[in-house]
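Take a look at this single chain in C-alpha cells; it is the form predicted alone.
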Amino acid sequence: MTAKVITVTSGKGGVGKTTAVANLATALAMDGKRVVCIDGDIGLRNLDVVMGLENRIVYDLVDVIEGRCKLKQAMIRDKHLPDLYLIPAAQTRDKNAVSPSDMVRICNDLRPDTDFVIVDSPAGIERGFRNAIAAADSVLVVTNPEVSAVRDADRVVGLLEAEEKGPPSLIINRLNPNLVKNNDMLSAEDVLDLLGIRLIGIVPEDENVIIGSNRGAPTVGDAKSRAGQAFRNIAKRLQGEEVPFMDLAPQSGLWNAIQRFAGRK
C-alpha cells in the first residue's frame, strides 16, 4: 500500500474546494480505501467542520511538525467510516509555521499505510499553496463557472505547470444547467476552452451540499443528491475507473462535447 497524494486547490476562495475534499475523501473511504485528509489552510481551518469532527480535535498539523505529538495522535478518525482520518490545521498559527519540506515529510510518513492522502489547499497562490502542492502526485483544481473564478484558476494552472506539478485535472463546481441555457452562466465547454486541462468532474448546483456541510455530513452519503452522485463518480475516476459524465443538460448537446473534452469519445 503506497498512498497517492492529491492536492485540491483553487485560485479563488468560496468555490467549494473544502467541500470537494470532504466529499471525495468520504466517497473514497466508502469504496473501501484508507484515506487521510490534511487541512493545509493554517489559521483558517474549516475541513473539520465540514466533516463534523470539530469537537474531536486535540492535536493539529503544526503540533506534529513541531514535535508536540506523534503523527497518529493528530489523526482524527471519522465518526462513520473507520478508514477515513483528518489531520486538522492549526487555528492559532500562520502559514509560516509549515514549510514545503514539512508537508513532504508528513505525506511520506503516511504513504505506507494509506491509499489516498488528500490535501486541502488554501485558496490563492501564497505560501500555503506552495506547502499544499509540495508532496502532490496530482492536483485537482476546483472552479465555479464564472469569469473571475476561471481567471484565477487559470493563474493556478500556470503556477502548477511552472512547479512541474501539472497539468492538473479540473472539477467544475456548482454548475446550474438552467443558467447556462439562458446564457447567464459559463457553460462547462466554455470553462474547458479557457483552461485547456483535463476534466475529471462536473458537480451540479445542489442545496443538499450546503445542508450537508452545515451538519458535518458530506452529501456523498445521500443517495438522492445529484451533487453527491457527481462526487462519487469523481472518486471512481480517481481510482482509475471509466465513469461517464452525468447528463445534466441533454437538450443542449453540451454533454457530447464534454465527453469529447474528457477523452471519453
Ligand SMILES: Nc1ncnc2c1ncn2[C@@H]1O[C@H](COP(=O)(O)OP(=O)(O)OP(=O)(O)O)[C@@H](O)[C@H]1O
The other form holds:
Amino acid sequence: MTAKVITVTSGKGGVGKTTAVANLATALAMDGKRVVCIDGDIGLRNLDVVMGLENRIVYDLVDVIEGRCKLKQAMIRDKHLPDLYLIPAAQTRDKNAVSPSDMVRICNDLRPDTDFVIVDSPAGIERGFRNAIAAADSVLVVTNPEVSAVRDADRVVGLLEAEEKGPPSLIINRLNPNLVKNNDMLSAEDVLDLLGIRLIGIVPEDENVIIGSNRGAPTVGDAKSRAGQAFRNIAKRLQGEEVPFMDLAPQSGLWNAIQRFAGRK
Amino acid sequence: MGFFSRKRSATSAKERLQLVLVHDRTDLTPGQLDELKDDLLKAISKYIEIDPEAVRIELEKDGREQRLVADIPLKHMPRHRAG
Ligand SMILES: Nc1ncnc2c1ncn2[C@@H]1O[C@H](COP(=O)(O)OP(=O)(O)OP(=O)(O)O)[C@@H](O)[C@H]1O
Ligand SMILES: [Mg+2]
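Show the other one: the form predicted in complex with the ligand, since we just had the form predicted alone.
Following is the full complex, with the preceding chain placed first.
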C-alpha cells in the first residue's frame, strides 16, 4: 500500500472543509479503504467533534511532532469503522509548532500501510494552509456558490499553481437547487466557468449535514441524505471510479409534500 | 437598472466575479489598467493615427489563462501621397 495524500482547503472559512474531510474519510472507509485523517487546524480543532471522537483524544499532532508520543498513539480509531483513524489537532498550542516538513514526514510515515491520508486545512492562506498542502499528492478546493467564497477559492487555486501542487479539483458545497432555478444563486456551471478547474462533486445544502455533526456521525452513513450521496460519489471518484453527477434539479412542491407526508423530510 | 433592475442576482454575481477574478489574477487594479491603456495609446499614436474613443483594451480570461486583448481601429486617412 502506498497512500494517496489528499488535502481539503478553501481560502474562505466555514465553507465545509471539515464536513468534507469527515464525510469523505468515512465514505472511503465504508468502501473498505484504510484511511487516516489529520486535523491541520491547530488551535481550532473541530474534526474530532464532527466525527464524534472528541472523548477519545489522548495525544495530538503536536505531541507527535515534539516526540511526546509515537505516531500510532495519536491515531484515534473510529467508533464504527476499524480502518478509519483521526490524528487530532492540538488545541492549546500555537500554529508555529507545526512546519511543512513535519507534515511531509508524518504523511510519509503513514503512507506504507494506508490507502488515503486526508488533511483538513484551516481557512486562510497563511502558515496553516502551507502546512496542510505540504504533503499533498492532490488537493480538493471547497467553495460555496457565493461571491466571496468563489473569489477566495480562485486565490487558493492560483497559490496551488504557484506551488506546483495543482491542478486541484473542485467541490461545490451547499448548492441550493431552488435558488439556482430562480437564478438567485450561481449555478455549478457558473462556478466552474469562473474557476476553470476540474469538478469532482456538487454537494447540495442539506439539513442532514447539521444533524450529522450534532450527533458526531457524518452524513455519508445516512443512506437517504442527498449530501451523503454526493459525498459517497466523490469518494468513489477519488478511487478512480466514474460516477455520473447527481440530478440536483429542485424536487417539485408536490413531491416534497408527499415526502413530508411520508415522514421522510 | 438600479432600483428597477430586473437582472436576477446570480447574473450580477457572475458578472462581478468575472471582473474581480481577472484583476485578482493579474494583480492589476482597474486604475492601473487604465494607466496601461493610456501608455499603450500614447505609444501607438507615435506611429499611426488612431481614434482613442474607438479603442478597446481588456483583460480576458480563457479557462485559467489571462490575456490582454486590444482592438484598435485605425483612422481612415485620405491618401496624401502624390501619385
Ligand atoms: N452541504 C451542507 N448543507 C448544510 N450545512 C452544511 C453543509 N456543509 C457544511 N455545512 C455546515 O456549515 C458549517 C461550516 O462547515 P465546516 O465546519 O465543515 O466548514 P469549514 O470550512 O471546515 O470551516 P472552518 O474554515 O472554520 O474550518 C457547519 O455548521 C456545517 O454543518
Ligand atoms: Mg474546519
